[in-house]
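In structure tokens, one chain follows: the form predicted on its own.
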Amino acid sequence: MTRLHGAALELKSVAMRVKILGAGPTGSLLALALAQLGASVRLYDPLTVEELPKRSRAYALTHSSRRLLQSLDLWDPLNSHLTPFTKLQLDDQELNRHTCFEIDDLSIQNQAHGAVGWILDHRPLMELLLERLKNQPTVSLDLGELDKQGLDGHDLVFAADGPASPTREAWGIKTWSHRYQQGCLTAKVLLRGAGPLTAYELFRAEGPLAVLPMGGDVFQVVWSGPLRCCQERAGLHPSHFLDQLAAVLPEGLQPDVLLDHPAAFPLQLSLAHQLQRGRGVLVGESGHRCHPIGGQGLNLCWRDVSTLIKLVRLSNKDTLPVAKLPRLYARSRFLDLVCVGLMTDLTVRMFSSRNLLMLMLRMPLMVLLARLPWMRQVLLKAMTDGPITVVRLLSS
């Protein structure tokens, strides 16, 4: 009897095929995810085990990630790496206003771990998930090599390679995008000055600058602007570069040392007419793309890592038929993509204006947001949970 049970978990084990075609975080932990619920998965990266830790970013994770970490049982050995932060400080720099979010700000479940939400460096978090997958027995690496993007035996196909997807032309599926005049320029810098566990937002008429603690005096600067403005200055002398970033900065706060080489990159936001082409599924970057003022890209990434989780363990339970997954997921993910979508084009064209209009409507809106607990409370939880779980909650 017991021979026999075992022979039909292996069985069940390798009932799904899957193929995944980037190994970036996403494709990754979508990789992880889908070994431990007994897929077969074989991981695509034209980039080699060595390469693929080797980018110099630093992600901010929310609480909706926070969760589907813990879920995979890597939060724990992730915790050494993860800087939290306890204040998200706002500054509207045009106005001279000033709001903050701490935890208390938070639902009464998220105000349990201690944190408005973490920092966490790309080479820590790849290093866990390649170990992790290299000791899956159902994971085949092929890391290194370039695949064709067709099903090849496998059940399901997952794009997971970045915004500029060869799969998603491949596959003919066509992008509705906007080009924003601002580029995106991130490094690591040494800072004296800032508030202890706290990141900051400032709003800037050039674009939004977000300062991110990653423990000690070490802070990812993610500065937007005109892209050849942050070309320029991603090409400036060290000296150069932390002379035009103290301009910027707020009072107290001053730039010391230059950790990295900056990269500047240009910023839109995007969305694939389809999620998905018969049995193939984009993921990630590889559908769509946002700003990235307040951190919502990477989590809006593993959010769609977190619904096929969901979709994948019915179809383990014959609930639902692996074909129809695809078109399923498509739909479940279509509100989230359009309202996170929205929400940061509104912020970024509202705070990054100057017109008379805007600065009125951003005066009485900064001085609700720091008087008013519940306004507090209703944003942070769309940045942190998603903003869904406050439309449900709305309706409910």
Ligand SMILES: Cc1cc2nc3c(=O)[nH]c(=O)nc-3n(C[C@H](O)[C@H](O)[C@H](O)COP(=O)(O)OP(=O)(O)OC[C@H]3O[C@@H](n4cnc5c(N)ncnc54)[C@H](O)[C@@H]3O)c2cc1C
Contents of the next structure:
Amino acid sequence: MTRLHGAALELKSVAMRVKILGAGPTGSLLALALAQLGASVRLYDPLTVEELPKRSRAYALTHSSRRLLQSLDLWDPLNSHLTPFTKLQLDDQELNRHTCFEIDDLSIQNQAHGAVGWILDHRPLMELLLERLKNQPTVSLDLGELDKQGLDGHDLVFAADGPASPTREAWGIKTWSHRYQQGCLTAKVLLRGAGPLTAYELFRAEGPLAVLPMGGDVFQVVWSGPLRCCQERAGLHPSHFLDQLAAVLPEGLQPDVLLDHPAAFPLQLSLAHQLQRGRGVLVGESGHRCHPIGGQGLNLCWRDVSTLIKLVRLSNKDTLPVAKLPRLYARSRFLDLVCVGLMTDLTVRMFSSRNLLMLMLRMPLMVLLARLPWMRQVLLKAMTDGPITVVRLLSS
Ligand SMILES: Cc1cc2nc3c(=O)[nH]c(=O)nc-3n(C[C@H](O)[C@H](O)[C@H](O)COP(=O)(O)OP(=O)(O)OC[C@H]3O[C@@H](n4cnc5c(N)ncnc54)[C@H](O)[C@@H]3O)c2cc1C
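Alongside the form predicted on its own that was just displayed, please also present the structure of the form predicted together with the named molecule.
Let's see the whole complex now, leading with the same chain.
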């Protein structure tokens, strides 16, 4: 029996009633977690059950996400779809400097799981989540439907309706946001010459380029650059696209086949002024968004879910009144969201530049990272367990 199933036994006589707007990876995972804690859940999304898994995207998962999926009994069923990487190679292409994060740079607890991180495709993730949700007797799936943002007799409403969140708008919550000059292109390719179980983050003047292993010779490319360039590249004939990609990859990496239609997206850093209004809660990208550098996005959304699980457990034990949960959630998440937003933003600004000052700052940083294991350990801990764990470690 999992910890969450065990917790469902501590239920109050009247189950919590929640409405979740948005069945993307955040809303669906939250729905499942809350149902396992005994809540009665209504999940709405304008997309149908067939449309939801269709997005062509792969996520880089960190150890904080691994722990959450394990606690929900989802890790083992996903195992055959998870591609582990044991090396994360950082290349500063302007300075021709390299460094590599390896298993030894993880904390002892994380080392036992044998990977720096994992790549997971959107489709198997969504298919498993939707299958589990269909089998939960306390979940009502209203997919292919829209619903109003009000409580309608529910104890809490969660808005997991993504970065453009109509619910956030309807609740009148404003956001701080910064639109990057850079956009981002994603594509799946067959590629030769990569190291075994290696993921790459290449720092280029136009923006970072991530090459993520998806099993065999298949890789997901997350290529940042001026938005107009990304859109033009996305429209290129496959052979021209592969030529352009080959020209920017490090020597030895050779893309052979384009496996899907490249898609270009604008990039934004944003944070809602408040993560709650009354009994309404913003969760996932409806509340915050960051640059995809370092693959932090979904992991950050799922740490929202982990926090909500902790708070709902307290509410189930009558330690926390439901009405106080949204405010406590907003307070608990603030620091993590601000730190990751700043970390990713600073990295993008520093490493997407030919400015002499930036190059002078980067040179010692890359040298020290390559030479000092403790520096790699601190950075990797911040990326994989969240920056707050580093703050706690330093202050203990
Ligand atoms: C190019 C790119 C690459 C990325 N790479 C990575 C990566 O490597 N690793 C990583 O961790 N993250 C990555 N991310 C971020 C990741 O995609 C997001 O963090 C993740 O999709 C957020 O999930 P979400 O469920 O919060 O929002 P979404 O995935 O946007 O889901 C929102 C859902 O809400 C639904 N919806 C919309 N309107 C309504 C409404 N009115 N009512 C109800 N539902 C509604 C939508 O149909 C959708 O299903 C990347 C992002 C981009 C743009």
